[in-house]
Amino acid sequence: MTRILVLGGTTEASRLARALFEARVDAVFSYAGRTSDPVAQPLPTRIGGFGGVKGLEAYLTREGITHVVDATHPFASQMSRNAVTACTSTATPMIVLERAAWAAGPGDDWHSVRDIDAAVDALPDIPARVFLAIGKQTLAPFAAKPQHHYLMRLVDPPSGPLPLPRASVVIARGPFDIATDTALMRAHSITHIVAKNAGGAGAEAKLFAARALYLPVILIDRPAMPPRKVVATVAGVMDWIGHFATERGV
């Protein structure tokens, strides 16, 4: 029997959950637990970490998981690396559902950097007003440039003091549209944007707004990952699952 573990958290993961449910495929959806009110899924859902590679290996074996789909955020690198290691050690087939990275177009003023520290270095030394569109996990390095005012848009209110001395927070959940993001940047007099190259349509409005407002974007490259089978669509994942089912005569 086929039993799928979906490592979720993205819009694409939610679309896959719906497709698996409608196809009556036995599957479990897993959230990392980073947000307090995750999107409800039609599949049985677990929330929280696995306890590293060993914990994930134990879960795959205990729950009879036959296939794993990594549909986490492109920057959830530790979870993705753990999944590769655990699936390799347990001989569990794994596929990655990953949206394509964003690519600059005419009128864009993008500056690609390798990581968070490089993004900090790329900001100017004179005071600026920076839209930090990077989530809440990697804010602390920007304290190295306290002269800037930082705007953050978070899904949940901060649970404690922010590591930045001059900051504003907007609580909102995407997807966002160009008009809203343009108005947000104008209202806060934004001069620079820092974002992760996550790809997808749900968060790209800020890039179109930056183009319209002639704002520079410091775009953080995706982390390097070990070799994996990657597809860009839910249909690609379903075809992959169907291939295994056909091989087994299911």
Ligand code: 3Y8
Contents of the next structure:
Amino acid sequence: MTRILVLGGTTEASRLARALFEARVDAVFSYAGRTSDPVAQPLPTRIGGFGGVKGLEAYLTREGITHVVDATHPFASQMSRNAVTACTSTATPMIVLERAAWAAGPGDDWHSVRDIDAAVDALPDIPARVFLAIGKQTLAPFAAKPQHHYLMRLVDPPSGPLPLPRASVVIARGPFDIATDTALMRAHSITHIVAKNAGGAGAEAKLFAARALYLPVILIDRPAMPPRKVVATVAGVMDWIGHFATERGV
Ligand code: 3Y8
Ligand code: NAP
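We have the form predicted alone; now please give the form predicted in complex with the ligand.
Now the complete complex, all chains and molecules, led by this one.
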């Protein structure tokens, strides 16, 4: 019998969960437990890490998972690497549901950088006002440039002090829209935006706002990943599952 594990946490994962539920496919949805109140899913949902590769291998076996869909985020590289390793060692078919990277359009002033440290280096030395639209987990490196005022957007209120002396915090869960992001950047007199090349529609509003305001964007490239089967649409995943179901006659 087909039983799907969806490694979730993105807009695409939520769309896939809806499609699997409506197709009455036996599936379980998985969150890391990063946020206090994640969006409810129509599928049975587990929350929390598996306990590394070994924990994921044990989960796949114990739960009788027949297919894994990695619908996490392009920057959730540890989870994605663990999924490749565990699915290979347990011979569990796996597919990645991932949106295409953003590409600059006319009027964009983007500066692509390799990683977070390169993003810090790309900021000017003279004091600026920087919109750090990268969440909470990778803020610490920006303490190397305390002269800037940082605007941070977090999903949940910070539990402790933030690593940056001059900081404003906005608590918001996307998806975001252009008008809100443009107003936010104007209200905080933002001069630079730092973002991850996440792709997708849920986080791109800030890029259009930056274009409208003629602001530079420091865009962090996605981490390199091992070779995997990747599709960009829910339909692509459903076809892949259907293919296996037909093959197995289940
Ligand atoms: C816990 C689940 C859905 C999914 C919605 C998408 C869109 C809104 C935009 C900005 C950028 C950022 C951040 C962001 C977006 C969607 C999507 C997306 C970016 C939730 C969610 C979980 C997380 C984890 C969270 C990270 C953080 C990253 C904020 C839910 C809301 C910056 C990524 O506080 C923390 O520890 C937050 C951690 C990983 C990156 C970081 O390093 O801090 N996402 N985001 C998932 C889990 O527990 O497994 O709470 O409902 C999901 C979404 N966030 O179903 O509608 O699909 O991308 N998420 C980035 O793109 O750079 C915000 O502010 O402009
Ligand atoms: P990560 O650094 O790649 O993963 C770190 C550890 O978190 C993993 O090894 C695993 O723990 C656990 N984990 C991650 N995703 C999980 C999931 N869906 N289900 C169960 N455990 C999970 O992950 P991350 O970048 O912190 O992302 C965490 C979650 O936020 C993911 O669901 C991702 O889709 C979502 N998200 C991330 C970003 C981002 O910018 N990184 C953006 C939007 C959404 P164990 O080793 O114990 O199994």
